[in-house]
Amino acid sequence: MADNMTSGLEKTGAEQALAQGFAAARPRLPGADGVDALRARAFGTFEQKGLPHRRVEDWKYTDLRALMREALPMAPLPDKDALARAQAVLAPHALGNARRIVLVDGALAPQLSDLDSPERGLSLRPLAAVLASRDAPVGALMAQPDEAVDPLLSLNTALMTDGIVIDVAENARIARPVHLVHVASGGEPAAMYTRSLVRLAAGAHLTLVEQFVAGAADVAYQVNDALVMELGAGARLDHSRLMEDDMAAINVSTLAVKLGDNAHLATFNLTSGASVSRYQAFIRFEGSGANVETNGVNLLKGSQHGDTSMFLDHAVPGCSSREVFRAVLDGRARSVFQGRIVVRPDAQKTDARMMTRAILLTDEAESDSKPELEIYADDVACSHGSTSGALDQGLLFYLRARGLPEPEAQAMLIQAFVGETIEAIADDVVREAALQAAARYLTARRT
């Protein structure tokens, strides 16, 4: 990745506040033995690079140095009022029989979570407890993502407070989905730094759903979340992420994945919240025969800015990947999609394909698409494509001619457009939750 050329730039107020906040929070952040040293190294990396800006190639469309004018203080541990606000917003987002794990203002809330009696082969541990327990294997996994590459992931490593550590034993098939809910209680403007780890042993199978919601409206907050995954040989993980943060929020989330032989990852992301957001995924194929299906939808309105950036590293032979991304943009919204596929010299027989489509509902909306292929092997099948445009006027006229008002006709076409992507979700309950999130966007844009 390109050097971010930050060394010659004067530190912004947000960067100065982050340095002060790290110094103040460091003594009370959880961790034993080498965790504090890991935090210090990670923050040193962040300070060297600073907030990314448009001269950083991977961030050229999302100038966080300009978009993030201030760094909010770290959220305090949730009190009784914060937990009550969080509980009030959980019911509308219930997910069938899923096992719910709730993080409130960056801290695990056991009283709102279902942590008891996990299925055979499933282990659930709070990250804060693991950090303090001298658990060397988890500590090693924690350091595996390329913090040296991405400054926001480095910042997350430095300031991570809590999350969940999920381990699934060899050949265990966990029937109940795990539903990880991030709630910003909205008591006061604050920043949250969460990290969760998921490790699937050989042959294991898990469905994981992440959701970001707000406990109060119009209260500014900032989310920096990271999810680190490691899939063993033949393991399968179905992962869905629904980001419905308040419009006053900033959300930067990182997914870092390593795949073993014949592992399968199906991941879906829907972004409809936050004023500024970036969802970035770093997926590395380390075992032959691995397969990734990644789908995403940005549903944006007003002046929202939503960035989805996917980096797939085909490092071994015989792997396949599919990326399908769609965006619907209203008002002055801006959607960014960056998809970079790297095929290493030894990664023969790679099959990698990428497609992005966008619908612009107004002349002021903007869609930026940057699909990239870097191919260093000669026996591969790789392709990419990108389209953007308005709603099909012929179909719109057809629906209007049959008595549908224009807003309802538009909504029907939008539902069909994004529904093709949502239908890729394997679990019926999770798929319905994604459809409901899309419906909430459609309702909001009409009011």
Contents of the next structure:
Amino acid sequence: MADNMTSGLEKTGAEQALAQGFAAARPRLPGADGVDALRARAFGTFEQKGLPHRRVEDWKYTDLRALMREALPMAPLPDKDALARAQAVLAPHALGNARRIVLVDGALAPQLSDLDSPERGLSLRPLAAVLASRDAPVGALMAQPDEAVDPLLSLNTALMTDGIVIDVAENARIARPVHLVHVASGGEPAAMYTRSLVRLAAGAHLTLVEQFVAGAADVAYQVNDALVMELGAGARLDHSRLMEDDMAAINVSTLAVKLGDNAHLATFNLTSGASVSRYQAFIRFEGSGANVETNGVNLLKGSQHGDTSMFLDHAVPGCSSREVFRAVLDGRARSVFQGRIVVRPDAQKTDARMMTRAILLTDEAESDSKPELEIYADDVACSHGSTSGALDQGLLFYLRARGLPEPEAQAMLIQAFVGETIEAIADDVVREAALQAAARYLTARRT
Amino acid sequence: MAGMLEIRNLQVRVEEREILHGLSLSVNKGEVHAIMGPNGSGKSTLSHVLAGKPGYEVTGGEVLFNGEDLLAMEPDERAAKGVFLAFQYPVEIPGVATMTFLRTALNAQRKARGEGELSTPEFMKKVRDVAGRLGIAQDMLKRGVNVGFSGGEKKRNEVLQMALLEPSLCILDEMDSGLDIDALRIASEGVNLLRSPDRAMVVITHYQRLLNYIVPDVVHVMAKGRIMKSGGKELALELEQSGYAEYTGAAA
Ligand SMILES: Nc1ncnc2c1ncn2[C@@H]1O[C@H](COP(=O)(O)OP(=O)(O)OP(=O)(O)O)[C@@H](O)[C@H]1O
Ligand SMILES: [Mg+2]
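Given the form predicted alone above, what does the protein look like in the form predicted together with the partner chain?
Below is the entire complex, every chain and molecule, led by the chain shown above.
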């Protein structure tokens, strides 16, 4: 309450509903005693800060206090109908031979998931079961110290219901991608709090694809998801996320990563869904020689608000990071990119680069870009750049002069613009899925 | 009988400044017209206005293409009806593969004309044939449109598009600039293959040499936003000797 009190802010209706919701849900939430204490602590942290608003620097452009008018009740466990609706939406999103794991309304759905006979070195466990077990890896599950910093992550800790815990053993190279699908079944308006943990031991490889979709249109829902990653020495994780939630959704998702020596993370995000979204990543370099490539694209239209915020912490020497972020904005949409790179005094020879580009298709669309470099070491190479503007009229005319009607010419240029980030996806099937998600946006903005 | 292209008293402004001051030109099908004229006389402006480039304000006159009001059409409509401009400065389009671009353009035009799409094998064969004729390597077709192409390669790519799209009115804006001697010959042969009784060409150039390859029926001298003189192909040779002084009013 301290912050709320010091800022003189009344608790909003949404905050009150969250407090009541937490109290009511607490007895049913999975977890042994230690977990319950953790939840209570986390909720306390959340309450102290409340929903972030524009005077909270890290949430400056995404005033959740104003944007999230109500807190929806936690989704009930999916019934037969919910599972059927979920199943129907899965087919068009099938991802080659990937191992599918499906969360429906925040609960792992074993009926729709492929949890059997994992490859040697791959372990898959439902989060609810892991939390309930005596030896729950609570320390690993928590994304310290971000838990204490970000109120929405605290809220996730307090209310998390289910997810998947993925462990890959030393030097195990899992060729088959894991496809984690979050489905909001669209029964009643509801909220989902999911958390997953991915741990790669030294030398392990994994390809992980996350996807967010809805089983019905126009039913409001709120997603608060967290994905915690730990990459051991020399591990490699190829991560892609396609967020195509319904326009009636709010999606706040957190990625919290720790990288060991020479670990490599390639991560791609595409946001085209949800009326309001925030994708925040806390990436911590804890081992030297580690390397992160993040590519992201926001494809927004109508009155969508999409915020991608990346916080990179270079704490050790010799690591590199590349951030490429693009946005295509139609209608009155607003895209936010915040990129903070901290280079600590020990982190000599850090090579960190960040580039953002936005295309505004209308005069009403808005793009905000806030790069922040905090550099405390002297022998580093860091840079950032940012541009925004309309589609190039010269290119557009060239295409039209060759016979492409305006919408097709625009689509071709947008696809090219977005394609440069999608190119970075290593897996052919995943890359194709991302291209299709981008194509769905292009089709939708024309209708 | 009216020509395929009838430009009557065309006046065009760019950013409040009049560039074309009442230009008239008539081109019949089957004919090749050359336009020559000093830098800044408005040749590219004319070609852009015919293709429908935004940013030009037509303040007077009219342009008819096969009897229809060309200026009322969107650029893509003009293309589908058979107007093609080979640009003086073709743009680079990173991220759009040349093959995808060619195919989308061709099919968009066919669709607009109510024709069916070309099948992949048909299309591939067509591109390969034309590219082979123009000495365009296959690997260039895999790159982004004009990305990293040399000046001459870009020009050849324009001729490739023209040959593939088979327009009825070809406007070539300095197709010869940047081409080496061999490329000039090859590109000109590509253009000549397209000459037909149903097709007209407007060739803008600074050099008489191009007209040795693409022999025009009519040569026009353009200066200060107007056609100042028209004649046969010998007019180009005359200009080579005398320059433009008599048309620009400058001392020789
Ligand atoms: N967008 C523009 N803004 C201002 N002036 C322009 C613009 N485009 C063309 N002009 C002017 O119009 C005049 C005609 O230009 P244009 O490019 O048509 O000449 P050109 O005959 O093609 O010349 P060149 O032989 O050098 O290619 C020039 O004086 C040029 O500066
Ligand atoms: Mg010119």
